[in-house]
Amino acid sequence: MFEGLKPLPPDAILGLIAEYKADSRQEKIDLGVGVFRTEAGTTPVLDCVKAAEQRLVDTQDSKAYLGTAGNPAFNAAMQALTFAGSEDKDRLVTIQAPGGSGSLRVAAGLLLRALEKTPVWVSEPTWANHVPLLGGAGLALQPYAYYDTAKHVIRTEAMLDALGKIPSGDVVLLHGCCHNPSGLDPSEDEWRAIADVIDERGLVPFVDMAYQGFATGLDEDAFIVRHLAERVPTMIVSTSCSKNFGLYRDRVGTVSVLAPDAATRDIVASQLANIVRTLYSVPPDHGAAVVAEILADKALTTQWHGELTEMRERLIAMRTLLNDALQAKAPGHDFSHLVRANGMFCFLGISEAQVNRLKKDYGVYMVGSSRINVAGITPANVEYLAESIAAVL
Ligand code: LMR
């Protein structure tokens, strides 16, 4: 029965994990998949997570199923973290989801049920997995202008113009902060202008927020979610705890839906329960239990804020470090967009052939688009990295 199937190439991002692992060169550098790393190149479990896990080991008395919506304490705490009281709670439902990707898939299921035609507008470019994940679920994706690959700036006018032409009722996917892959986010004024167009045209915002806390701070990074929640009747927000809690493999996130009124919210909640039941039945518990434990405890929350700040500051510092090193090793080339970007990613701005040379000749791994994860940069490898980049320019 499988004779007709063709082999598929490895995933453009996850495939790099195996390639990097198989490379025996000492000096190799991994700027591929979006995972935080310390200066020592490791991705340790956060201390607040370890402490919460210990409490769970000591107190958890059952592994019986959660309901389809997951852990209510987690959902309430995550809703507060995302929306912070900006919304009308009667109109909002938040459920636990298996990571940001699981959240996107549940939201896609809801859109497929709610809309006759399902155009979802995504930034050009967007996260490499948005297209297969949302498109593969059956949504019809269309691009809107976002990033100027020559100037390394957001194409704000072109974006506003494109949004202004989208048919009323269509869905617009926005990256809440730390745009993946470019790292360039609209300013608050630009977000306000974007929200104006969305509101005026009656578009449905769908905010993917996988990096809350990695750009400027937990509240600042939620600006567009909270701003839109005060203005629009309907919106969807996907969150992930992979990065900000470092719970990548535990698969934990949320999907929130803001509905026009409480009755519609209840209908949406029942639909979400059914979508979950028919996709994976109930969510995994552990990661959400850990987050709930942290967010319910003042001391653990303070500890988490500290660890999140450390991660954010390291990313910011590594951007400057690489930009400075490139100024020295590749004079005449402008990489200043590295320091204008937020979060884990930005484009280096080199060709795919140069990306391949970096991999083959220097053991430097990044996505083919030249997206780099700045968490892979360390004071120990930055010189070699800048020399390697300069050599392929
Ligand atoms: C990334 O963009 O590298 C991360 O979000 C990990 C992934 O699943 O692609």
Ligand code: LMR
Contents of the next structure:
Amino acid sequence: MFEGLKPLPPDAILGLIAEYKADSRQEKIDLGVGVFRTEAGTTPVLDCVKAAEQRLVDTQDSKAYLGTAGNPAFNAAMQALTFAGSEDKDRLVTIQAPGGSGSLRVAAGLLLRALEKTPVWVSEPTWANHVPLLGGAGLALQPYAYYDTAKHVIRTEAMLDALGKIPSGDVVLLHGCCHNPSGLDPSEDEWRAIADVIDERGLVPFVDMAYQGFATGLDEDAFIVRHLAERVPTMIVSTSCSKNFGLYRDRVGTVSVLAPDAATRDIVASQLANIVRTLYSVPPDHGAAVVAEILADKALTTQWHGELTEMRERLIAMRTLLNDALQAKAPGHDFSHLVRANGMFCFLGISEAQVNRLKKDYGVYMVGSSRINVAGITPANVEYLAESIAAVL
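Now the other one: the form predicted on its own, given that the block above is the form predicted in complex with this ligand.
The text that comes after this line covers the one chain and nothing more.
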């Protein structure tokens, strides 16, 4: 029965991980993998997570199935974290999903039922997995202007012009913060201008917020979600706890839908329940229970805020460190966009040929677009990294 199938190429990131692991060079550097890392190169379990997990071990008395919507306490806590009271709760439904990717897939199923062939407009570029996740589900994706690869800035005027030409009722996918892959986010004034166009054109915003707390702060990073929630009749928001809680392998996230009224919200909730039932039946429990425990306890929440701040500040420091090193090693080149970007990712801004040479000659690994994860930078490797980059320019 499988005779007609042909092998598919490996995922670019997973293939890069395999190449890096097989490289025997001592000075190799991995700037490709999408997880936070400490200066020691580890992706730790947060202390607040360990404390919450111990409480669950001590008190949890069942592993029975959750409902299709998941953990109610988790959903309520995440809704508060995301919207902070900006929403009309009578119009909003939030359900648990298996990670940000699972959230996107559930949202895609809802859009397919509600809008059939209505296009979803995505930034150019957008997260690489948006295309197989959303497009693979059956949504028609269209690009809108976002990033200037030569000047390393957001193409604000071109983006607003493009959004202003999108037909009413179409869906616009926005990166809530820490745009992946560019790392460049609109300012609050630019977000307001984007929201004006979305509102005036009658577009449906679909906000993917996978990095809340990794750019400036938990409240600041949710600005566009909360601003839109006060203005538009309909909105979808996808969140992930992979990065800000370090729960990558536990697959925890939410999908929230703001509907025009309470009656429509109830219809949407029933549709979401049915989509979940037909995809994976019920979500996994552990990660959501951990997050619910943390957000329900003042001491654990305070501890989480501190650990999240440490992760964010490390990313900011490594951007500055690399930019300073490149100013010294390659003074004729401008890498200032490194410090203007947010979160884990940004484009280094070199060609694919230079990327390949970095890998081949220096053991520095990144994807062909030159997107890098700045969490792979450390004070110990930054000089070698800057020298290697300067050598291929």
